Amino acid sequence: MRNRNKPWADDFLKENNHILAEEPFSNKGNWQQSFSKKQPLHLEIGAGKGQFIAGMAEKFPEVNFLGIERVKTVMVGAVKKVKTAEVENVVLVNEDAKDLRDMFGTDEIDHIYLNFSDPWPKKKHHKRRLTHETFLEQYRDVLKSDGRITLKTDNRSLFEYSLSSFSKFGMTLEDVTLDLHELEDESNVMTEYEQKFSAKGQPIYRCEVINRI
């Protein structure tokens, strides 16, 4: 979906810079200093309009959350969601993190969330999938030992690919769910896409893996 240009986005983000990391690459290894207290650090890659990360911050105040979103016009929505939630344990990053190791130190992250990432269906584009081994190498380095990755998607092909990719890379599959909402998991916080697809009866796939190498 094409994102409409928002000429006022720059001013809005500047006005709310207390929610945004202004120089994220300078925070490598020291992200805990961006929060009021030291707590487990969870990272969402592709925070979108922020419904998930704001909801998680409300539900789990004992965790610090970082959300990366490269599209500025989409980041505006995430900032609004975090402001409305009135949570203090969220920092947003408006950057294209091509290599997480440029932004995070070794063993700095406790948990990574991959929510409804682009499935890149064409085989020639599979290297762009966020569960390709080139990305898993990054996750392995920035995650703590026994750190976790949670993937949610509506795309069965991407899900099956990801399960295979995680296993081949040596990560431990902890949980595999083929219809998340059938479980009625009260700990689950839905993203905007998740709500949309679920309303249409589309099953949501989820897996959780552990960084054990």
Ligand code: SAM
Second form
Amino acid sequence: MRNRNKPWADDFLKENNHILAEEPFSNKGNWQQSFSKKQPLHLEIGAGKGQFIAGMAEKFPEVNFLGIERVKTVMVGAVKKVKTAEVENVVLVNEDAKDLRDMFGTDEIDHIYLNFSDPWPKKKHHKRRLTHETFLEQYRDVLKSDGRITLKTDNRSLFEYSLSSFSKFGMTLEDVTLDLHELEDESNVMTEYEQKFSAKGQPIYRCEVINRI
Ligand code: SAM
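Pass me the form predicted together with this ligand as well; I've looked at the form predicted on its own already.
And the full complex, kicking off with our chain again.
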């Protein structure tokens, strides 16, 4: 994702701080207080420009959505999408998701989405993949037992790596599909990357994992 220099990004995010968690680490264990209703909490890591989280929030008003995106200039796009959707069940966090246990209490999250995560193709960078064991350890702790992880990607190598990583870690693979759009699943909300890759005819891989060891 491109990171153009946008000096107005800080001002824009400040003006829209009702959509953003400005001190996310102080919300640990109390995220429900950031929403108008107490309801299941779903987290997207690497929310990009927000098409997925805004679409999910519209489709599932009975869920609270949190989106983490580490690139500020990309987060601006997500804030715009959430504003346009006029939804109240989304909070965005401009942070790196590397220390989730400092941001979330044990069992605080019901569902994690990893959408088109950076593939980090070089072997020496695999530890940066969001499905590396060090991340799975964090997901295991912050997710409720029987909570879910949904991963979507166009990248076969990342997908195979992730299946193996979930499986080695002992999490339960509930569902695996090698061509998501063939299923015509009406509950699927497309991300920006998903739209781009599927328009080129690339298959989209998806797996559903349960936090049950
Ligand atoms: N999920 C979006 C989609 O499917 O269209 C964006 C996909 S883009 C390839 C990956 C995004 O994840 C980028 O915006 C990147 O900045 C963000 N990202 C990657 N690692 C992250 C991390 N550790 N914490 C927060 N954001 C991260």
